[in-house]
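First, one chain by itself: the form predicted on its own, in structure tokens.
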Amino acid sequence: MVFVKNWEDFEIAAENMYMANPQNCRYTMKYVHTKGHILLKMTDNVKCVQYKAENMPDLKKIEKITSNLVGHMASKE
């Protein structure tokens, strides 16, 4: 499992992973209350990328990538 330090790298890697193998991809989000951050994880059972969001401006970015991924999942293509 790889923690990506840069948001843009995580966003590109997660979207590319989903587009390459949409049937096996999983996207999870976990809030860790004791530490006050959100863990994002995208895996396709072969590769796994993770990102740790620790500040409030990252929430808008998380909302954007989640809506993009849900849009891909809901489309028929």
Given for the second form:
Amino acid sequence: MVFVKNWEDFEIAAENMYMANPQNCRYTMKYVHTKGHILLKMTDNVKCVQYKAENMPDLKKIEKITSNLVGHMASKE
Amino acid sequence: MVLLDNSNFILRLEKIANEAKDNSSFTITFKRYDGHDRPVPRPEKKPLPKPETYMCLMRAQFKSKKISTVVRQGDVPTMMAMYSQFMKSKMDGLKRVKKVKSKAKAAKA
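Can you give me the structure for the form predicted together with its partner chain, which would complement the form predicted on its own we have just seen?
To see the whole picture, the full complex is given below, headed by that same chain.
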């Protein structure tokens, strides 16, 4: 799948994908406790970028990017 | 798909997280929502009104149960605070990274 190794690259790619097409983009996170990871995916129905977060410090980064994206989504234009 | 209000959505999410701990996963999706609840009309008919402000649609799915909620612009900070709290408390199965104190060890030796 289209996994990105670097957190910064994923953040930038997700942000760009959303800015290019806000109406068609969706951001998904899947938590699997037994395997201990969170799978993040940002797609615009044409392309997608994914990131697999396995460490605790990544959780804060995920919170930040989620707040950022939700702020963009629920805004005036 | 059950549409809930923001606080109930988080409460149900917490229940889902507890159930999913042993052997399954749950997914949360965020998407921009323009408030349209009718299908797009034919070209000759009146088009749907352009929204003044957009909202955020949050969906969660666990096995075959689905819940959703709509977050309006004013509720974003509250909702994100609740969601962050939820993430910190429930998504704790990740690895704890130990800081390699090699410099301290080298200094001692």
